[in-house]
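Let's start with one chain on its own, the form predicted on its own, as structure tokens.
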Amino acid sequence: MPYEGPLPPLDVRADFWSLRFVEEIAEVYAVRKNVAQPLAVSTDRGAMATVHADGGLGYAATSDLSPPGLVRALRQALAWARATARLGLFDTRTLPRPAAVGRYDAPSAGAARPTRREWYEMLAAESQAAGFDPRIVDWEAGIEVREATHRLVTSAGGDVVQRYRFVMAGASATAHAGGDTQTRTLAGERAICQQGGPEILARFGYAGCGRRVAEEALELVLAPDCPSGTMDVLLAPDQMILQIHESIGHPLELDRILGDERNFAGTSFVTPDMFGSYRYGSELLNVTFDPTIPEELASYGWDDEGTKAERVHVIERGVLMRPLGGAVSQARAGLPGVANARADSWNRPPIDRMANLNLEPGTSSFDDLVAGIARGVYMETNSSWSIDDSRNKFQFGCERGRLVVDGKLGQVVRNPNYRGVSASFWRSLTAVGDAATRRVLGTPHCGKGEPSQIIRVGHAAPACVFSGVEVFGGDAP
């Protein structure tokens, strides 16, 4: 069935119904230790039917996109809606019935792109540059290109078509010397991920990254361990995105706050009464939900329930303003939310997910951030994370550190780690980098939900300074 063609007549007697079509085509390229890995190509195509009837809600997914297949899915969803109506937490007749009509096109969607040979040649060049020293024991360069078309049609007259192109690139090198092994990556595992085409790689200086990550891996394997103690921490954007993701993004998901994820992905230390008054961080903390930045990984025009995407503050001047909750969760909680009802595929229903969650830039240059630190560590690129089931107490590790002494960057150190509590860590934010320190990054692998969903999330952040942080090295207890 053509995604952008007319739908056949669908006679479904219900209060409301929608069909969400998804087609995604992915190609994954990699060169490891100068050996081209087999090309992985996949196509995923199907539709999710959602029906509101008698106050109930039902879903049914199908890969049969013929008119009879769609009708069967709608009727199955209708049967589930009627069967569960008396057991629901809310009456679906009170929910909005999206009727948006429009189109969203990501940068470069549908445009020409490099050939498969050209992708492999580019990766081979980075691989060959990385393996320049016998102490480099493993190295790899890889890229994933994903083309997607999503369409949402509703019984209220809604018809939204959204077309995407995602590029997710990475490179890594592992060094071994003196009984120690260290790995350095390019901003983390596929953290260089945006919507667009080859211009993304140019934006991040991908050419030449193989040699750079290998040199830094060698530097790390010969470096001393990070010292332990209470000190200032300057976090690079590729670590800030993890900090935002785990200790702001997940705790603010409204379905989690309402208890939906309690037995799987955990609950949240945030409670509904906190919105509008709770001091989440210092006055320098401004966080926006913003699916409108064209190149960011999770930008879109409408969420998977048909709610128009808009930029809003979830934290403003340190005060918690609103949760990350879609239309259904908003109705349940009686709280304003955002357009973040999202599903990772056609065979999953939308749930509350982060999209683009960004920390807004401040006014300090990178040199100013460093100059304001008497004793501390500059940490780059997440390597490990651990956080409790209420998304409060955490411990994070980074790939690379540099000591900061009397306002100057100094020696490189390995295994830099820090720990804290979300509820107080963000209040220790003492300086926020300006727009020149900001990077638009993300992750393609955010997991949540039952059944499990792995979704793309964007984060943009500047470098930031936190004071009085507990820091420790790899040998610390």
Second form
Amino acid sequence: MPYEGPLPPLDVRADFWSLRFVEEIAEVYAVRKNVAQPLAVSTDRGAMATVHADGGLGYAATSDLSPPGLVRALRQALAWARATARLGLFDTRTLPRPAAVGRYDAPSAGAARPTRREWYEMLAAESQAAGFDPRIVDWEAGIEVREATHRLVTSAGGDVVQRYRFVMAGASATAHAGGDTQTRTLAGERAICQQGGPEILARFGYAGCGRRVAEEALELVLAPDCPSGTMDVLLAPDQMILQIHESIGHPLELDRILGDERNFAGTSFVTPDMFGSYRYGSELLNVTFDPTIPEELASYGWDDEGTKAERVHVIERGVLMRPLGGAVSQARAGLPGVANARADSWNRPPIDRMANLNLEPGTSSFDDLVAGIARGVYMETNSSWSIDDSRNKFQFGCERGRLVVDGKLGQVVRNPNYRGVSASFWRSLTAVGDAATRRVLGTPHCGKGEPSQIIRVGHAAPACVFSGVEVFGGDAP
Amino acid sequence: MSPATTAAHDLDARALDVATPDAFETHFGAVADALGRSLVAGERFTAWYEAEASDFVRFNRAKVRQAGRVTQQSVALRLIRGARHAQHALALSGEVAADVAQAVAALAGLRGALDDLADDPHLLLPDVVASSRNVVPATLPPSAEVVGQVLAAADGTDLVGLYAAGPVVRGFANSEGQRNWHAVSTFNLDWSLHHRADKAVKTMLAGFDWSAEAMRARMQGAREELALVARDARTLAPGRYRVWLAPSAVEEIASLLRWGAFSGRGLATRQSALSRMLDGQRLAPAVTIVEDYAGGVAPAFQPEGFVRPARIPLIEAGALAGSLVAPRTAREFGLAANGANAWESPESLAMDGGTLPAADALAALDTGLAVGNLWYMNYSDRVACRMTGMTRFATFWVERGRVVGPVHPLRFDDSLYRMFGDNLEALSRERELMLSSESYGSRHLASVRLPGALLSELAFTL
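The structure above corresponds to the form predicted on its own; please give the structure of the form predicted together with the partner chain next.
So here's everything in the complex, that chain up top.
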């Protein structure tokens, strides 16, 4: 990371300016069908200059981090701020000017990690174990290790340095038989993604996962289709994270509520008047914005506008409390929010993102959750997601289902799908699993924004039961 | 440190001039030449270069939400020794000496990494040298000028969207002396006019030569359609309805199929959503789909240096005719590589038009839904190519060929084999070329050319 210390002198005649440096170095290892895939290394490095001038806002991103390069970027940002000041959506002179100073280090950010050979040997072992049957037609195990340093310097005296190490792991196997094809993964594509080191893999039982996902893929391709009807669903954490993400996270993003995303990612059925009174879900629903869980994917000390990150409830006992909006959105809306103004890299401006959004555990053991269901389906691992642009009418699919009959887990079924409406679905939450059922997961692939951005988000969730849900399967071959 | 300095300077009047791709070409050439000089015996390299200087102006409520410029360039450098190879993708600064130094250092790092790697049985590189240079001329005014024109034309509306403009380039070089260059300067104005809540009209104007007159004409058309959106909205019960899918709605279906449906590897391993076409499943005879590199904006070469054919037949008269085959897939399954990217996703997908004049589409629909846009597609059963998605933006209930009013968003869930099989009544004669407005990481060089489609029924479920 250039400029670990003081920046070169920068002359900017502006109300406010900032420079946000990002350096990310990644290595991707994969073994597919017992063939080591070519090593892929990346080094990305650049800076985003943001300037407030005459009430306008401009930015310029550059990978030229020389002093002249930074000056050029600041001048471009200043020119954009001035050129659009009279056309601006809001007056930047009313915005806070962050001055935070501090440092954040992810767990074991600098600790030793396995060598390349060790990574490949581990993945090769999983791959060898997965290809045990000719009906397994494709399989892969992969690891991505990404180290990042982010620094935000502001003209108000702010200087925040944050260091991260992300480990993202996956394994998948695809079985084909009888005209059908089924893929099973380890908690979804890259859902195992946390901050830290190789201890993350042990936490998720990565060793042995190759054989496990292959066996389950084979089981699925031979299983009957999920039945159709209105029934209870018990959603495993690796489906709950998608349910939270799409039908709580996105609709609560304040920039969507303010209309910024209406041309692309969409609007929200949530309106500003709902906060503090709207019943979003049953009494069992408690959702927090929590950047303080060290291993969770989007934990950090400050967001990309320099607002200190803290844990808060966004839904408490089912009641909507506050939106997911950073300092700029909060000022525009006159609402409280959270520290979630984030950019996916140096080349995109911060917008309101989810970061870590977690459903707090309840009191039911997994056995209790199952025992409380007379007729339903236990669904694991998201495989399909679709929701309307107001984040209301949704349809989600999972990799694996198991029938639940009279309080007992039964037959495995394939293509389990369900659909519903966010505004009513969360009110049908009838049981929430305890801490033993909770998993800290996430996704590195949340897309949003114009220009578009893909960002890392964390979700921790227990298993949960919803009643009276429309369930269905696939087209039988 | 004390970063808040306020010394005065004059604003550089040229700070927002439209950038040109010339400097990128010189820069990549210098880096590629240096890489060639730093190889040792028995080594080869390939280098894939991407760069852009993009203005992005984001609108909300017919005001500017965020405006800025992103200048970026990177090279993905692959070092090959025998059948071992590894890649390092590097952000470049634009300063030649610094970038040559870091590229050579990356090469040295890869040299060490190769010792840890096994031979790759799926490595495939071109066996011929095929250099090319394509620079598409363009006329783009300063983006700040365009912003003023757009907001003036949108006066009194609730406009939301993005103006993106500037040069985007792709380059390739290898140690055998092949050099490829593809530079386009495009603009893409992607916007919607909103009535209230989710009731809106979506419009796009994209190309190489900005025309304020063309923008005003599109804006006027959008205003007229907005008047229809403002009528009382209907709530339709789930069921099966006749449907006219505008080309922009068909584009959403094509986008879903881009996720591996035409992949050679996906078909070989039966993961493609079109796998059943290998067993004889067919679409309607009117459906012919090609990867039309010659008719799009994608480069005529791919990251390993393979040159792309002008056209790759994918579906002919309703039957599977081919697939997109990346070099690794070719080696693994004994197929012929045909210029596909690593994901084997189309970049210039084109569907043949039919016989229905677009102007007669609503009359042919008679009574049913005219769908302007679909949204958030995904599979409910991939192997059956059963897909779900939502209606969005301008979607109208039509009776006896006339628009009655908008409908509230509906979810459909149906199979491609039904939609574009037995239920396909007609394709429009006219096709629409749509340049991609995707900008994840960088502005994408992709396009589709598609007709509209009249379906005898589509299953709506929620």
